[in-house]
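One chain comes next, on its own, written as structure tokens: the form predicted alone.
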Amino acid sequence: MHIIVIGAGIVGVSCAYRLQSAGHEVALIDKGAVGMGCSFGNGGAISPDLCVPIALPGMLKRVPRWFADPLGPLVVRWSHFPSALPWMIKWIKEGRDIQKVQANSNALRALHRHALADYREMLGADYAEHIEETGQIYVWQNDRSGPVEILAKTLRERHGVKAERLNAADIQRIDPHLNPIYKNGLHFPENGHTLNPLRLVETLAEKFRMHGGRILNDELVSFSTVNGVARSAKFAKGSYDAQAFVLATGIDGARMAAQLGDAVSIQAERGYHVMLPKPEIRPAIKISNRDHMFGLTPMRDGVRISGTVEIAAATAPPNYKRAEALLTRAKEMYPSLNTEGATFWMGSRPSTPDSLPIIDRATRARNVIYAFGHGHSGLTGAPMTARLVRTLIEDTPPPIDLAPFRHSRF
């Protein structure tokens, strides 16, 4: 078959990567340069284990604690609550069903579980270069055994997860950089990130397109449909016909869905990221900040610290003091960090009320896929993606249940 990839990020990339290893004729399609969107800008972090929403029981009462900081772990841009109203009270829905809390779970560590595996498949030879199997720690200064906690160490356990409890003395063998005040941490040796998150994109697009797929450089505008089915699709610089389309543009999933028929629920989380280049010092390991909810991952290029949530229009101008408080919060935590040389970067994140991505059909187009919506884990949930996206354009029997996944949801 002839299919069109729009979106060169993380997702898109191993979409058409799959496809084109199943011997499809593939042109992937994206309005800028592989790999920009946040793709470059993630934590790094690649994490089999995820499996616990966002939205979860008791969430809800941190959340003023949260907006009393304007730097802390969530804002929200007040000229864009009304926007955002719809969004929050879903998310505030799927946090209070614990029946749904479960599903999102189970439906989270399917999509997840088998990462490290298919990106050592994908890679081959250039997996070790990309992807480093060191696992990830998560520390707190104080002990955290309320209601949430509790809650995510169940669902967990519920899924085979391996997760190692630290005290104090663990995680200074873990990590004898690390500012002694964190007393209690979670080890997760069955998890991994990768060197250069721009990079790992940049080698899987390389290798499509030595097999012979075409990467061009166009905005898509909007599908010509007749019966059901697109049979183009127009961009700024002409149309493209093909058999199938996968529509994997982030952010910008839930306006081209709306011209399909649509209407699914995306927000634009905004998280914000500092590089430094010349840290001097290095986390021995991706470790992730529980109490100010950010993290700090070692790449080849040097330290990025990375996280926190601004609830914004993705097209807003960014706030670099937020920026400037992450790099401040890791300075508590490494106080030997070289900050000299630093770059700020803010990136939209495509989130969804319930954690959980899109994968499914068009309505008015069914030979549109849409694989977009990952929020925090795109990185993660590429690859199960793609091998469900070829599912739905070979229709064929799924990996995994595709039913959480659909739009028909919201």
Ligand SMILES: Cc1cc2nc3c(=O)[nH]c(=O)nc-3n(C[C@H](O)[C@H](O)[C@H](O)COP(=O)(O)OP(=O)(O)OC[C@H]3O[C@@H](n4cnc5c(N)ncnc54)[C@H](O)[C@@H]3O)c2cc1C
Second form
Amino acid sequence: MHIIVIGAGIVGVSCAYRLQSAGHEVALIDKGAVGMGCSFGNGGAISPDLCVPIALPGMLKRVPRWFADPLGPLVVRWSHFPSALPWMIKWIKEGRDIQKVQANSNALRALHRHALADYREMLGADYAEHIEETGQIYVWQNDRSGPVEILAKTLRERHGVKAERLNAADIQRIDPHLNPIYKNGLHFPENGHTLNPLRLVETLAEKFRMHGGRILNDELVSFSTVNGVARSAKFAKGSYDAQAFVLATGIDGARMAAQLGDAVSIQAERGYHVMLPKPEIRPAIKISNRDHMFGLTPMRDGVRISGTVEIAAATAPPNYKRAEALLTRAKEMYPSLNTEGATFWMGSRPSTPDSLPIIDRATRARNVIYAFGHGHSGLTGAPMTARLVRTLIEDTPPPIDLAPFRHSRF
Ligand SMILES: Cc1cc2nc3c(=O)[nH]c(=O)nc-3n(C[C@H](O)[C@H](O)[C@H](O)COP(=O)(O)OP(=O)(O)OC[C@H]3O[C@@H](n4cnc5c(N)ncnc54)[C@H](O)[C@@H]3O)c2cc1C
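Now show the form predicted in complex with the ligand, given that the preceding structure was the form predicted alone.
Let us now look at the entire complex, which starts with that chain.
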């Protein structure tokens, strides 16, 4: 088939690569440069073990804190509050219903569990240059026996996730540079991280191009549909015909889906990163600070500090004080970290209320396949998304249940 994939982030590039490998003729079109959307600046974690949704019981109790500290791990911009409210209500509801939490957890695990194996297959001989399978650790300064952690533990156990408990001495043994203030930890030996998220997207795009794939620069405006099928897509510079289209436009997915009759619920959960080019010391392993909800990743070009959630319009100006706050927190963890030459970045996680992406056919055009809404874990979820998109296009049985990813669930 002749297929057009719109959006060249990690999701679109993975879809283009997978469809091309299956013998289709594929063009990849992005309004910007390859990999420069949210996929540019993420924390690089590839986490097959990630099976805990973001919305969990007890969210409502935390609301006052979201407004109190503008530099806290989760904030809502007052000006954006009215537009974000419907999404936030859905998000809180997802967390209140334990059966939904369990179902969302099952779907996340299925989406993520083969991520490293799939990247290995896609990258072939280049795998070791891009991905380290050295595991990840979570650390807490205090006790981690709160209800959220107990639930997270139960969910992980249900899925057979390997998570080893760490005490203060274990943590120091794993990472001697870390300030010895962390008393509790978890080690996930089966997770990994990429050494450069942008290079990973670019490498997959280069492979796609080398095998005859076309990469074009243009902005999707609308689809032209006849009898429930999209015949062509109108872009800013011209129109293109294809037999199928994949909409992998990240945070812009909802707007396009609305044109095709589907009201999906996506909110920008804006995150920040700080890149340290000359850190002098490096975390021994990808590490998450669970008290303050951010992480540090040892990357090829330095150390990346990333995290925080800011509920705001995707287009609103960044508040780099949030990135500075990340830097201060990171210095608490690694006091001898050299912050010279630090650069800041902000990007919008395309987030749904249930932490699951939308992978489905459009209502008004059955040959337009949605592949967006991956929120906090798109780098991890992209390879399985690409497999699912292929089965939707070819009308073959999917490798995992597609029902949790339907757009009509909202
Ligand atoms: C601070 C932070 C840390 C994160 N850490 C991790 C992590 O450690 N592990 C993990 O798995 N995930 C992580 N994520 C999430 C992950 O980065 C995202 O889920 C993922 O990048 C989404 O990929 P995407 O391809 O859907 O979107 P994008 O990368 O945003 O790509 C979408 C592309 O579509 C293009 N586009 C949009 N509209 C149009 C249009 N109309 N026409 C043409 N092109 C269009 C854009 O230009 C863009 O290139 C993190 C996110 C943030 C913000």
